[in-house]
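Next comes just one chain, in structure tokens: the form predicted alone.
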Amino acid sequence: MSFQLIEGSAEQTIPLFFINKKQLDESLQESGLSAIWMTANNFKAGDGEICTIPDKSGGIDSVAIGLGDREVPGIWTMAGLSHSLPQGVYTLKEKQTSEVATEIALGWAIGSYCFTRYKQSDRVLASLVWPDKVDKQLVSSLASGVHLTRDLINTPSNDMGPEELATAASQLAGEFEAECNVIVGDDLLQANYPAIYEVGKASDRAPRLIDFRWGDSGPKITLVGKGVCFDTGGLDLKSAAGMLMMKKDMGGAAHVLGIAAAIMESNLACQLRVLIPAVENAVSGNAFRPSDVIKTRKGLTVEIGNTDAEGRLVLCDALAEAVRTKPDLIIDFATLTGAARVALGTDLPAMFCNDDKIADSLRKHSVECDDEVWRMPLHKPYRKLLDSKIADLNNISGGPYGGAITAALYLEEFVGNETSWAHFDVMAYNTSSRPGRPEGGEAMGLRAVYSMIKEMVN
């Protein structure tokens, strides 16, 4: 991908400066033609906002672009331009440092994406001239990741089932010689992963688990993913506007191939290894029932509170896995409660972990990447609203409250204590667009655990 990067150009380009609220009642001050054309269009300097400054010709001299009260650009000031900007071939003015460069370079990058699957556009997008210093490898790495993780969520459900989903993370593993497995239909019995196998034998289009590994060295990173690729809520049945967006019920899915694009394209030294259950939660005669009792890859029974509250039975049978081959640290990604949503919003995932080392080394990593999570308490007293009374543990917990916490509580009991793990609970959708954010499919979190990753290998 191009990602609207290209090399030093023989075509005219334009050069970008950056100004601050502060310099630009300075520049006013002085009262140049940039300053008086600054000031006829209300240009106030806000962070990445522009002002595009003609040449005498009535071409495109230069163009402002705001940092507000910052000093320098972030990963986002720049990150809508190529779809804002004229068509052309722009420069940075000013030398940055390398760190800065890259942060400029990467959100350039993360904001040339379109999805045009579906729907063509002849727009031709501006381009930035590859800024001096920048760590090309890891923009290049991180662009990637996200882009196909969008592209996986914004995947409307009739081309992203369960098969589909196996396709892709086959062909990811192809692209960087990883071996990938997959489970298929009623193997997953066979195979011992029954809680899978149970949410998804409704559907005609066959449930999996996705099993691939990378690496031969260095820490041992297990990524899981919810692959829910359709949610219908079961035959407690979702409404109309609760089944909207459910094609995005994959998106725990698509963070990891994400982050796994990263980490192969940058060859990080890990052993890596990417498990998705992969299901349609559909509606037919022997669909699973509320208060039927299933089993587990772990031994455990499991009473069924809610058929909608299916994400966490297909991620207890794989994390049981997980921990079956003694990783360093385990992370699971999955859009798995409305309840993380109540206490954060729908930019802001909630992050539960059992390690206060790696937790807190995450939110260091998720505040320097401008990419935040937010720590959760796995409140242990709220272990108790998930017992059944004819099975080890409900699949819900026995009051309205703490949701996206009893969800968390529920998962370790299948990771246990002996393995360092985190639990994303996301979006995965922006609800409205922003510059570099488009509406739709959106990783969140990936940037500060690829930085974490990657500080724990080097």
Ligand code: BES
The other form holds:
Amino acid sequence: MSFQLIEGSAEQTIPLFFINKKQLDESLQESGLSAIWMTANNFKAGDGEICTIPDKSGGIDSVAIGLGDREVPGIWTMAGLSHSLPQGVYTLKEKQTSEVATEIALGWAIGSYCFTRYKQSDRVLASLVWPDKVDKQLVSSLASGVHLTRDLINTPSNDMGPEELATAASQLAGEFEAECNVIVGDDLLQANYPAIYEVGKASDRAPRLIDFRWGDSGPKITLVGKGVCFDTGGLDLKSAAGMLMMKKDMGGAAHVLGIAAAIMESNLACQLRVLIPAVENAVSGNAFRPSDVIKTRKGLTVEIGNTDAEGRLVLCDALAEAVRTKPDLIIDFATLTGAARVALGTDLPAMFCNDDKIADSLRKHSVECDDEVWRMPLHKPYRKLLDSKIADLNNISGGPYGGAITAALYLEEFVGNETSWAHFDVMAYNTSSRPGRPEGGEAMGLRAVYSMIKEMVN
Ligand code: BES
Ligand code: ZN
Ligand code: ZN
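Follow the form predicted alone with the form predicted together with the ligand, if you could.
Zooming out: every chain and molecule, the one shown earlier first.
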């Protein structure tokens, strides 16, 4: 993918320069001509704001990019520019440090994303000449991962069922000589994945477990992603409004495939395994019911309090398998609860972790990458809310409070405390557009996790 970043070109390039609020004020006092033009055009040098400066013949001389109160641009400062600048080839006027240049290029690359599967746009995007000193490998790996995650989420369920999700995983495996095995339909019962089977059995599109492995040295890292390709709620059917966005309920799977793509493209020395339970939570005569008691891979029995709490059911079998091979770290991503969004809003993923060092490291990387996650507690006293009178546990807590925590505690039952584990409850979707982050599928916490894994393997 080109990401609208090109090698130094012979074509005429238009210089881009940065100016923050303080510098704009100062150059106005010096009555710089371009500063006068900028203020006449109501340019306030806000972060990411642009002002095109004309040359004497009426062409574009250069483009000012506001930094707000910043000293240097951040990842999102230029992320919208490939879409908002006039078509052409642009270049940075001033030299940047390697770190800043890499942030700029990464924002540009992520921001060049368009979902074009069903509607071609005739708009030609602007391109940027790769700035000097950029870590191109890092930019390309992360941008590939984010684009893949967004594409998978944006593709509606009619074209992204359990089978198509498995095909996407095996295509990715093919690109990097990874191994990809898929257990489908009734074979899930023979292979002892009863909960995945139960949730997915009502759909004409058979449930499956995708098991992807790559790399043969370094730490053992297992990523698990919720792959509910559409969540109707099952017999506890969602409302129309609640169902509207549920093509994104495989967002966790999309995240772990995006992270895997970035890890493999940059050849990080780890033994990677990706497990994705891929199902459709559908309604039919043979659908699992509220009050059913089902078995799980770990042997625990679960009473179904609500068929709409299906994510934890498919994840618990995948997590039990993940733990079995004793990896150094398990990370799962899931669009698991509405309650996590009530607690933290749509943009901030909730992170739960049974290992304080890993949690602190994830938080630190998330701040450094401008990809924040927020830790929430695995508050043990709430575990009793999942007690069932007739089974080992219920899949929901009876009450309306602390739903993200009780969901995480449910998962913890299947992980135990011998393996380091982090769980991300994510929205995986931008509910409105911002520069570089269009409405639709979004990777949240992906760069933070990649950055921590990169540090782990170094
Ligand atoms: N996929 C949903 C959670 C969800 C909803 C995530 C909206 C993001 C936005 C999940 O399967 C679900 O329906 N969870 C229920 C659990 C409840 C029945 C205990 C929820 O959050 O309401
Ligand atoms: Zn649900
Ligand atoms: Zn769901």
